[in-house]
Amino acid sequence: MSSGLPKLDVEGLESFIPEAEIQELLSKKTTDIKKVREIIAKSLDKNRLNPDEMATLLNADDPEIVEEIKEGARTLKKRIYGNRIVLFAPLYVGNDCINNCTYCGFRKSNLDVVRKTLTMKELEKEVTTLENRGHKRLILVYGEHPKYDADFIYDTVRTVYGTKSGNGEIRRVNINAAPFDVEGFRKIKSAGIGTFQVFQETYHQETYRAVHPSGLKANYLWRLFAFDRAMEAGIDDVGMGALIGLYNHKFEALSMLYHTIHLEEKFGVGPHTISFPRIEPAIGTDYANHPPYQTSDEDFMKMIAVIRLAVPYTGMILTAREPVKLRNEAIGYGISQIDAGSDIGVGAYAQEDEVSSDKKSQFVLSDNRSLDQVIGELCEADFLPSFCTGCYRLGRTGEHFMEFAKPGFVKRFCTPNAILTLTEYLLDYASPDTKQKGMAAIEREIKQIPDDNPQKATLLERLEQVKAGKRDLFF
């Protein structure tokens, strides 16, 4: 695919999402506390969960077994992915888009946002504004419109591997965008990218149909089934999502297991990320306003605990939608990835339009923090932050990370890298609050490595190097 729309050839298909038996296992609530605890004891064991297991977490509803699931998802995601929290940037490219996606401020019949579409020169002064901040990973992120084709995406994502500033680069980039044939993904995936994310929105097919009128997504089996399309094109870094406020959130998250399956059995690795964004408000959008299953902050922490336990190698994001207190507690529930210092307009990083940036935004943010404030609280809670990409950049991606992450390797490669990009952020732009903050957590994590740990020598070396002037070292 060069140019334009795709061909939805979805003939033969068939939805692998078992919509009677996720209800029917999500009407059995849960009282037995020994069987919860067995079924944590497994995730703790670092394996994934089957979808009765994950739907008796699910539907636990006693204080005292909830408590229990929290504590499982604090103590597996330190046994894992220790103090790590990986930080990126969201980067919208674009906002034209020939959906009407009830839900959403990018509608095509939205009439109240602006619409934009960066040129290469423009989204050079955006990645350079976000490289003098500090930031190293980037998500792309672009309406679903003929004119963000496969040849479209690739040169922005080249134009933004290209875009140096000082110490400043982008190392890794996401993609977040329409759902392309097998030959759109070849295509971007020779650009270089790291995970193309693509969120199913819902699972359950007549809220789908409901809410996704007209339009490129209107069809839920082509959309269903990116994931198999993008793998066999050699994408192994695949993110999928639910926004959670469209249908009931315990079944989005079930679907959610169900669908990794489905990955797992074709392909031999499940996504490397799972997001679960809520509706948020946005322009012109009344619907966005009353989102018809709003999920509580108490259900929706809840969720993010079962869904750690349910699958402890993949990735879990949570975005500055949700306000700075529960992300700062969701956190330790098993959330590995988080944005900071996001602007969601097009173009508004480098603000060179008097638009503001919520008349081009896709909804409303509601953690506004800078990245520099980001990193010094999370140090001050004893967390690492890290913008590692070194396991994408020597090919740890797909069925090779899962060789390194399940014997527990991920902390020997991600806490070393975490504490050299950390390093390199305190030297080059942190301030000198922030840059107090993180060389105590970086001492702080350097003394949790045992003397007789070989890497550990080498680590300090390194160090040494990043301070003298070296940058981009990891293992």
The other form holds:
Amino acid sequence: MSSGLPKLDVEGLESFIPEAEIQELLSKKTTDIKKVREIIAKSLDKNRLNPDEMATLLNADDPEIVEEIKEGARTLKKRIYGNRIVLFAPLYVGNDCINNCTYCGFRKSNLDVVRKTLTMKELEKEVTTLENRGHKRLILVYGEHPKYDADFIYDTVRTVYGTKSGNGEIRRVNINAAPFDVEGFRKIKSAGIGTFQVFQETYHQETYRAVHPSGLKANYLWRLFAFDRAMEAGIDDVGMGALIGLYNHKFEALSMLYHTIHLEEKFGVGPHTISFPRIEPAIGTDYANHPPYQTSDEDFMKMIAVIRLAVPYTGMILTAREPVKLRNEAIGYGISQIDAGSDIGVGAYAQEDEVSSDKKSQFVLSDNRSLDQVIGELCEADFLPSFCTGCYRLGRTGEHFMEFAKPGFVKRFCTPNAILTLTEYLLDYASPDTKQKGMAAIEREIKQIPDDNPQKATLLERLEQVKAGKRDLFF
Ligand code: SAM
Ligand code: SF4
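Mind giving me the form predicted in complex with ligand SAM, seeing as the form predicted on its own was just shown?
First the chain shown before, then all remaining chains and molecules of the complex.
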């Protein structure tokens, strides 16, 4: 049985992040536009970039070159992924924590935050509230604590899948929690999870030590090899990330490429998603108000475009930590998943106690729009919001890779599934205004499918079935 904290065994492990090599790569200046164009062309030809090429893009600061990089990312996004954007909500299960991450409102020494762990009954209420708003995909988030062991996480995932409300159900549960040993990961996988996210926070060892002074998280190698253990346990979809603001963002971006290459070489597959949250203010947490490597919007956007080109087959997540305008622009550079209607206080969706959400939150969000509002605005801006879980449900793991590598995959599976799941949302949950915008978006998408595409007739048939009350149809 897996219970309590895992025993940290890092014997014989050595970091695969070559710090000196990365610093050397980042010390060069990029002035050769021809080389940049060749690198962009390589990416548009569906190849992952190597560290030298990624560094060349990161080192560019001539506005003309930066614009070409951004244009490259926009082209790649349009050409391969189309205009779908997958929506999810975070659900914080518990904020007890034994660690002392200097940037986080949940750290053990923070006496200002109100601690709370949902009971299974409270969890059901949170899920019901989210289902009644139309959510189908959740990420469950936990502090690191002996009570959040693999058995507990397993139980919470099963509770989420087992909670239904009218037409509402959660069809994919992802996890963001402390890393486990192989046995723990195996147990959690058996609950039917989608992606397991573990952010390295910073790949720079000296900084890592300084911002993780105590607790299990102080062990750099245990965290660095988390995905090796997850993959050994059979979890195919892992979510990588770096917390931007702790150290040089270019160093972190390049390190994530080295991490990707490590996984590709060892397991034949890179991460399912990459995240790059920027540090936000957090209750009782002065560090978060003045992160030492604050990254400007401009540098941040360029980094997103470069990551898109460097690992063209990986999903990219941008959360509601970021403001609306920046999120909208970043979607154009290849962000494939965003959260919407998020509240990150523990128990905040059903709001059954007297404690306000911000006192139970890890940090402060910038985008506070409702799911309905986000969907309306995305449709209006020519995007196609999607709640699709088709690949995961049919065992097509690594779907982002297939979207990327298999010609026609997006047209055959992703777009029709986006249309079907958006229609469900519009019929069951949308406000009149969003319904109108959504229906117009669906019409626009259907028009773009050629009439001789055999899939079109089936899609139209299924749409009629959804309108007649059938749910959860997918390709
Ligand atoms: N406790 C687990 C852990 O640390 O791995 C689960 C993750 S934690 C609840 C979720 C993520 O939030 C962290 O990995 C970190 O990247 C991010 N985070 C922490 N403090 C933050 C802040 N002040 N602003 C933005 N993101 C933050
Ligand atoms: Fe705990 Fe995670 Fe916050 Fe660190 S980032 S204090 S481990 S919840």
